[in-house]
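Form predicted on its own, single chain, as structure tokens, below.
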Amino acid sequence: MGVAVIGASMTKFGQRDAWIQELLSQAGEECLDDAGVTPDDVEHLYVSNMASGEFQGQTGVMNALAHDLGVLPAYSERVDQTSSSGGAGIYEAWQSVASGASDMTLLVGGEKMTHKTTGQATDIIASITHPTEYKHGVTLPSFAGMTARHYLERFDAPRESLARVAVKNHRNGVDNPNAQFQKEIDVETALESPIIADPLRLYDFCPITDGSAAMLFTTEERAAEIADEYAVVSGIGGATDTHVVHERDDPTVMGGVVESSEEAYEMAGLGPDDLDVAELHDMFTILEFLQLEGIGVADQGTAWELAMDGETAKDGSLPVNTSGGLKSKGHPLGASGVAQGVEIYEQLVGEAGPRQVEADVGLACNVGGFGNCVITTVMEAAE
């Protein structure tokens, strides 16, 4: 059964006074309004959220949201797949409609993080690493630094290429009113910012963020009846890689990205040459290179050339992270994958405003941990 997206919303990302329940409710209400659908129509409700218990001491967020939105007695479920919880939520929502279990499924993703210190938030996130790695003080930023150094030296890539990813995504964020940072930077600023995990500097990292996003799914048949413009989930795939990162054969290959994108392409009957726009999980700038290679847009060790040549800019051959990406838009863990889907949906139905590009096919890649689990989604504009 074909699955369509008929509505989407995203709250302002950044430092918010609202707590998790308020953030989720805001995105859910705005998504239903966007689609012109009443709460009574919702049969399944999924909430993508990684750590509301750890960050805020609140569990059962899906039941609270069902009550707040008035979607009772809809089936509700919380989806936790670490930082790819949003992408996993898209997978669950797609399954619920494709299987015939639901005709109208609402997905809301959100996280409240900024009330914690950077050290506290980093420690909560680092708990997703292998216990042995965690015991030795490994964090995701340290993995990123080691991988970036290996990539730059092995493929003779200039340090400037990583800075150009940050510059591009900050530029795109200026056009996104919901982005955490709406401020352009230049290459020199990125290269001279403080070192965080050598060779990566401050502007190579995404911020800690509060925010939420939502998408509404239904059958293609019902979408054609109630929506003038909609998008279709034509392919989706999920995959995992080793939990212990140093056990991978090649640290510059994200196996979960390769496997999930191949699965999504096969389902859609499309390939990397068909893409018009992509949202990638740039939690660290180096990850944009690894994912461009993993989804088949660039050969191994060459994605940095796309950044240097401007091919991934908004006016390039494949615009990447037109939303500003995690780098500029922000990274509220459970919301990030949903927000990627929101951006692709808005690009496909022509609602991206100043960020709009010509797009009939879009891809979103949401990464959990350091590539431990990945969801890749291919969406097309409805004909």
Given for the second form:
Amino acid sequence: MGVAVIGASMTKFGQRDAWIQELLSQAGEECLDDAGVTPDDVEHLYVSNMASGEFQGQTGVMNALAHDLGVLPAYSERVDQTSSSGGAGIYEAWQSVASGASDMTLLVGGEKMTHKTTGQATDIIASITHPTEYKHGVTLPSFAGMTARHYLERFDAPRESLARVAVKNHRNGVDNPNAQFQKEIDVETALESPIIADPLRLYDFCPITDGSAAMLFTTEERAAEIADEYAVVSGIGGATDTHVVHERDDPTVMGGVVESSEEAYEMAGLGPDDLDVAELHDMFTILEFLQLEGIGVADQGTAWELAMDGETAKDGSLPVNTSGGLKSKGHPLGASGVAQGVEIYEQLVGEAGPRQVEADVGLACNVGGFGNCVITTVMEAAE
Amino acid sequence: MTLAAGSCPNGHVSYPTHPRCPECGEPQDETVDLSDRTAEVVTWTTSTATPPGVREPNTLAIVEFDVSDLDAEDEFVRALGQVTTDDVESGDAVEPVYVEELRDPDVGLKRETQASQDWDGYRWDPV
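Return the form predicted in complex with its partner chain of this protein as a structure block, the form predicted on its own having already been given.
What follows is the entire complex, opening with the chain shown before.
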């Protein structure tokens, strides 16, 4: 059964006073309003969230949200796939409609993080690592530093190419009123910012963020009846790579990105050349390169050239992270994959305002851990 | 204390050990002690934003042990760990040195469950 997206929303991302339940409710309500659907139409509710227990001491957020939104007695479930919880939520929502189990599925992703210190938040996120890695104090940013060094040394890529990713995504974020940062930066600022995980510096990393995002899914048939504009999930794939990052055959290949995108392309009957716009998981600048290579847009070791040549800018051959990406929009863990879907939806239905590009086909790639779990979604504008 | 890699009947070697071989799914029925071998640095980083209980800065490296003498299918096995110094380069030879406590388990997320794992291990020391 064809699955359509008929509504989308996101809260302001950044440092928010609201706690997790309120953030989720805000995005959920706005999404239902955006689609003109009442709460009693919702049959399944999925809540993408990595760690509300660890961050805030609140568990069972799917039940809390279902009650607050008035969608009772809808089936509800919390989806945790670490940083790719949002993408996994899209997968669950797609499954629920495609299988016929639900005619109307609401997906809300969210995280409340900024009340913790950077060290505490880093520790919560680093707890996904193997105990033999955790005890060495390994963090996700340190994986990024080691991978970036290997990539730059092996493919003779200029350090500036990583800065270009940050500059581009900050530029795009200026046009996103919900982004955490709406501020342009230049290459010098990025290259001279403090070292976080050598050779990566502050501007190679996304911030710590509070926020929520939502999408509403139904069958294509029902979408055609009730929605003026809608998009279709034409392909989706999910894959898991090793828990221990150094056990991968090639440190510069994200197997989960390769596998999930192949699955999504095959389902959609499309390939990398068909893409008009993409949202990639730029938690660290180096990840934008690894994903461009993993989804088949660039050959291994060459994605840095696209950044240097401006091919991934808004006016380039494949605009990447028109939303500002995680880099400038922010990265509230469970919300990020949903927010990627929101941006692709808005691009496909022509609601992206100053960020609008011409797009009939869009791709979102949501990465959990350091490529440990990956969901790739291909969406198309309804004909 | 050993630095134990696991190996399976098909000669695949992994660090750390797993109940089943990640390569072929057979049970890992033997271990290989890497602690008296030297390794080569594949890549490294110096992390300045470290979690509670972790030294700052924290230099980490992925290193590669040559296990071709074992007559196994895999000729190399990689491991991740702290480096004894900030002065390291890719390609450097290192040897494991034992450390009683790699981070302070009394602080941070696992302070109440610190008994769930051990906290000693090996750092890489340039030869």
